[in-house]
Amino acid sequence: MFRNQYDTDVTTWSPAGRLFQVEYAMEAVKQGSAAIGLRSKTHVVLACVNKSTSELSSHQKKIFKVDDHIGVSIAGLTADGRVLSRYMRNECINYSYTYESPLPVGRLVVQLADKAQVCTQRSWKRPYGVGLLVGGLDESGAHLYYNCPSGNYFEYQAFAIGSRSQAAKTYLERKFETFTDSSRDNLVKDALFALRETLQGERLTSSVCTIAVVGVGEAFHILDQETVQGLINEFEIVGEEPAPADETAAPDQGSSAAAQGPSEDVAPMDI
């Protein structure tokens, strides 16, 4: 679809100063199912959409525990995400064994970004086709980072990646100023509402989403389906009144998603 004479090698620059292979890897992230992260002063919540290739198959795992204080949510090629999460887990174990203290989140993110950057500078490698939302808690507080296939990383108050993530970003941008002082339950609530925005009319149930939490006095863990469904049932009652406004906005979001065309088609290897 994008093929041209400058995209046959990851080390080949175009006259406009672009590396097309890296951009294609970033496009793979946009085609993956949505992943969302939010943080307050004390907690980080990660959420993702569970998508399966067919009605006969189960969904791929999209949220991974790295350590008791760090977790990651991915969008893009799940195989790449699984390998990178294993690398992060090993780094945490080695640091803990050497220094007898948990690895700071920022340091792990930099190491992960350096690993991704090497793949943009070697002709015999390819960039990782996965975006990672890294959430964690250390001595300096709660942190949420986004690691890009290009090797860049950014810290966010809240962020969304994957297909139809723009609808979730719009919701998060309206509410992000309240996240800093939010309670754990309110963060989970906002994560569910943002996740619902990415479904474009599909009903939100515990079977189509995964929620994970880490915070002060609370190790990283994934909430079970019964707990998530209970929260959805509780919050949907609260969300019934503003629903008409959301519905009016939905067609615009749908049309913008439709305008992207082929980017919404998920690659066979991507869940």
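Worth saying up front: this structure is predicted, and the values here are computed from it rather than measured. We call the rigid core whatever largest set of C-alpha positions still superposes within 1.5 Å between the two forms. Numbering follows the first chain given and starts at 1. Compared with the form predicted together with the partner chain:
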Given for the second form:
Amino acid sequence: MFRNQYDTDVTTWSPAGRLFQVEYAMEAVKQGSAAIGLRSKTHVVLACVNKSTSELSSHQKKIFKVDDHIGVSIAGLTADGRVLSRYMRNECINYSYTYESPLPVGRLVVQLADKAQVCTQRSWKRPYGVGLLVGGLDESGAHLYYNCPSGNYFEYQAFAIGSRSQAAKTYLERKFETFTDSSRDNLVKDALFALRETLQGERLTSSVCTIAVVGVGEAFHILDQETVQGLINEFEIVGEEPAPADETAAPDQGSSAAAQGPSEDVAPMDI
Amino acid sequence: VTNSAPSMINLIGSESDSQRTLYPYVTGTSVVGIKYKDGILLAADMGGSYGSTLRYKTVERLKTVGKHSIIGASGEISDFQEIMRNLDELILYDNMWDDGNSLGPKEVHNYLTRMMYNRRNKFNPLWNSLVLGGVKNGQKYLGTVSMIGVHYEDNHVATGFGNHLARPLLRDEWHADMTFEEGVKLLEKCMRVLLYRDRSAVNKLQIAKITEEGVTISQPYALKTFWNFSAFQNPTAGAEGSW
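Form predicted together with the partner chain, following the form predicted alone:
Everything in the complex follows now, all chains and molecules, and the chain you saw is the first one.
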């Protein structure tokens, strides 16, 4: 993308009908480190790459528990993500207090999307620079949503966001049809495989990634380092998945959005 | 801190009393509810008393709330109408999500509890005792909320006089998985006792049934009463000064 005279304000349309500030916000998501989500009928697994800036510092927190039945992983401006997680936790707790019942994920996601939309229509605000993968349970089972800075949200069987997420998406596209009936452990395994794809050759260890699970009868929780390392060791011994073939990504199946960078004529948020 | 400080104005002083509820005017009497095999049964008469006058005789005190719940109210009728406005709006917004999720009886009961308790905290209560029953996804739910926010669930609940006259009967005779006929018979027994002994009771009642399939509120009907007790035959026999 190049600078142009319509990109200063979020409230300025371009002649082609685009809001460049919103698109730039979505760029910020692409620059963040990868986050992946997959779901079966009963479970959702969230995984993310956790790189620290130096050996001396701790890792950025990119997965947040929102309630016992909802969790979120983020990519992009993590500070924005933290603030939105606080909002989500607040909404959940208020709903629980009033109705003695968990807030359905679908409704939380719409509220979140409406909040993001406000920032695309106020001259004194800027869009949130974070993409959220929201995984949770409600009456109709397990759900995975992706919330965009544009205020759009989509439901997914599996999705990946952040840098080098295309590699993960390619892997997920090959396997997503098996996810609905997958067991919880296989789902975690697939998450780790997908995560490994984004590391492009770098060694996958529990110190560079974080995994979280939520499911029917299983409250949202982040797996501890030991468990994760154990799982990684398991599948490395068993044998690796065949390297992803160089096939072109299957035509839009809903699990990959804007595979190539935004072209000059189609606004990514419209896909 | 004087009595004219903004926070005190609504609490004390006869001028500010016009802003809050002091006593009820048109009231309904007991509501009785039980769980049975297929769902919940609620019973209430159709009386609206104006103090000791049995003034209104077609007051519907049992209403549906969304797809999964029914509510029965005793106490101030105008406050019940206000509560129904709130609940109808709540259900409307719930339906407007159009997303496959819906508020069940537990959620509605809790919402009512919050509403009643918050009003009580402002010294301006909704002067009602409510019974909330329903079925969702096979789960039966029956609860009650009072005007001060006391709330609980049970297999059988009642309001007002029903607590004193009906609950003991229910404690003895209620059992799990009663049939519809058994349930109605038991409720009618309770309502009959209330009719004999509660001065605000009228002999015109409705029974509401809710199951997974839906809600039915019966047409109003009257109970048979029995007065041929031998002691009534010759009431003055053996009285002081008689022969």
